[in-house]
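Only one chain is given next, in structure tokens, and it is the form predicted alone.
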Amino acid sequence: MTQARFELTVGPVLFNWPAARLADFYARIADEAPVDRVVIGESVCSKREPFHADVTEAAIGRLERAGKKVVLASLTLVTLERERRAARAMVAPPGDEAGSREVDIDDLTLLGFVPPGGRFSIGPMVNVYGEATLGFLARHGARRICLPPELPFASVAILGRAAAEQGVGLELFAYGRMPLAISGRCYHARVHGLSKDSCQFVCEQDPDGLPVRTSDGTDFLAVNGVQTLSYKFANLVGDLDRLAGVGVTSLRLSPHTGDFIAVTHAFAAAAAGALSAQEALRRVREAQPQAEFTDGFLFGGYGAAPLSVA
């Protein structure tokens, strides 16, 4: 059993939810999860927002009041003026020169409009690759760093041991379909014969991603309007003594359907070693019994190996 203490972050819903969904969502996280950090927000379609912006604002005082730390997420893409006004508006909001609260930069061009002193950390969509971007990112004010789900062990090792002499906390993106690119057209629209401009929100008809397959019929990726994601769920809760013994400091949970609460509670006993790295798969498993699970980009030969835990 695993005695490493990892945060656990909560990362933003990716999905195009409806309204009391999210609500019903954020209430359990706040009552019931486990979980260290929340980051809430819109971060992969702009046109999204307006439709849960209230959600999010009532769903921020309830988390904070649970007691969780609640982190703003970014959108991943900025290509709009009104985008780059809101993320602007974010990172530093006026009157606040350093910021109400932390934001999750997934779009460096935010970079610049932190103020000093101001609070952020870097999500998994940024190429965050070796020591010098690590360094780079540590020394502009970036608290904790959420590597890409594509990098192998020994560079998580090797970023680890940078962190760890920057003093930035180093998260791992541990469970979920995997964000691997985005893109300026929408997917779903296409794949419903519409256009990005008039896609009528069909990617709400997936929850969890729209599965792609190969011409031969085998299941490859998903797609989340402009997102593509892996198929496979990524799943590191029997890794957690290799993860802590190279400096992981947080793990970063991806909401999906299923019941995503007894999954932070199996990640929470085993990452306190309350529960042995197998029984923590069984109990995921049984809480996401449609996925097929991976931690193929850590320890396999390909990104969709099979988990290296039976």
The other form holds:
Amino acid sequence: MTQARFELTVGPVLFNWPAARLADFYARIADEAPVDRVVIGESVCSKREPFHADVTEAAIGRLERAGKKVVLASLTLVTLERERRAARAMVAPPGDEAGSREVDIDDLTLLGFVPPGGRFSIGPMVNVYGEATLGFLARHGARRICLPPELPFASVAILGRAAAEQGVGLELFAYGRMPLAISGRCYHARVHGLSKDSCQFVCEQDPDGLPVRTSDGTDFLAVNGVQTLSYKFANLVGDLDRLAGVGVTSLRLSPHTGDFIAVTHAFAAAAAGALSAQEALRRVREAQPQAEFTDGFLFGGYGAAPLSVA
Amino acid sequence: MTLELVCPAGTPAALRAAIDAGAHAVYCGFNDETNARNFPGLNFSRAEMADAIGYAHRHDAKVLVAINTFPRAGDFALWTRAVDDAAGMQADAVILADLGLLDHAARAHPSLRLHVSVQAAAANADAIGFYARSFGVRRVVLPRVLTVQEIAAINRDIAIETEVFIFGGLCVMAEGRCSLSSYACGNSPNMNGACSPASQVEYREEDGDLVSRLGGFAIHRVKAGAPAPYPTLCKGSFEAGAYRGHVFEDPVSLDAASLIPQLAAAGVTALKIEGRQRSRAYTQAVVRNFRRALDAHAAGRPIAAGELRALTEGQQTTAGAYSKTWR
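Having gone through the form predicted alone, I am curious about the other one (the form predicted in complex with the partner chain); can you provide its structure?
Let's see the whole complex now, leading with the same chain.
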């Protein structure tokens, strides 16, 4: 096998999956997925956390025994008192034992808690658009930065050089529905005629998000509680040659239902240069036949543009 | 203590009108992509900005320069130049969102007053504390995701000023953390300073309906002949499962005038009116009414709600996230 050009990161499960599905998912990631890192934990809605805390704890052990690097996901929008306490506890655990796990910071709230010399990664909902911000985060201990999905390729290329100079890993959101917005309001609750505080966890009904169509029936977006996602799935598996050339070092694959393990295998083979772009795309399509794919933010001028590769 | 009234100005004429109508401070931007209201025909050249700051200072008002988009990779100098120029013109503050730009401003202009833009979405005391410690910012514009109670709690926990939106357009997403517009059409507030820009909008008659589209996506559909709403993406009418309607937000604007006493009690320093894209006449009327309301509140008199309501006649309004049921 040739040297892989990218590390692979499994992003946090963005959706409200039942505990049994989560347990099964992480067992298979541990045993079968050729990935380097797994970001695990709730990043969208703190109300969901109690339901899968035990499963997450067990999954972390299993993933680490399988040789995966485990990184803890953090909330994308921190407002409540208990969310602030949880965020603080995550970055600087009590006792601060050596080897405490790295945190994926997705809201700048957590940046203020990082102890001197602390290291962390940055998630896709932190605004890193330019090299000055990348440099600022690198000086404060960022070891890997997953860029916001909306950046065009020209920006990625410039940030790739800056990341290499700063010794920071540069990650792209490479697979799955892209997080586009976060709100104080829960849209799942709203479309079910409920409020956020009495939501009845209706988001559980949509394990890949609830599609939002325009009035003429065009699939457009997907809602996931307080988060809004693209309807189309990002899929950069056909773009890896271009990305390797500009300093992208890792790819974030965002969990979905369907044959996600097959998706990780297709990306791993393509990352190693062992598959053509066409063959890699074919395998990802086969693993997720319902999805429409895009690499529009990078290469199409807008996020919903058709794939730039056949 | 009188609340500070912070008013929008898209043009030098609107700035003078706002100040004449009683604005304590006016916020505005340079005519390029460094500000989050980068619309054709709006905003200030360097010479206009210098004149505007002079006019404001002669009338005992402040000018806050919004440089609140996220600098594009490779073009950082366009943004640092805006900060440097605003400092050189004796702007009373700059309103910034980007970490790299805040870092530059704090190092290069230690005496320049820095405000954290709403586009930074600093939504709790810890995030605000981080900006205060890292860059010495003096004020934060709070994102529109917080209740009045949460705002009061934040003010108890922080040592800097807070500014909140009181009137005008309403983002339903955490500001600065939304790329819906660029998903649909390629332009976003963060990158280009424009959400749902007019250049990407078209109105078409389809089967007896008038459909307004953004980047080709149907956002609104009304019977032909009815007034067509502007297709701001998050106020559009969509389908989600069995639901048909405004999935994200109704086509409403924010009117929290009735909450002025509660916001004052919550420790807020300044109230902000949205609308740099609005006409001079509109700005003047809104500013005059709000200034009267704030003076009445400061003097312990009740606020005459009728006057403020007239400003939104015919429009739906909401108190937004300030009331908990909005969520």
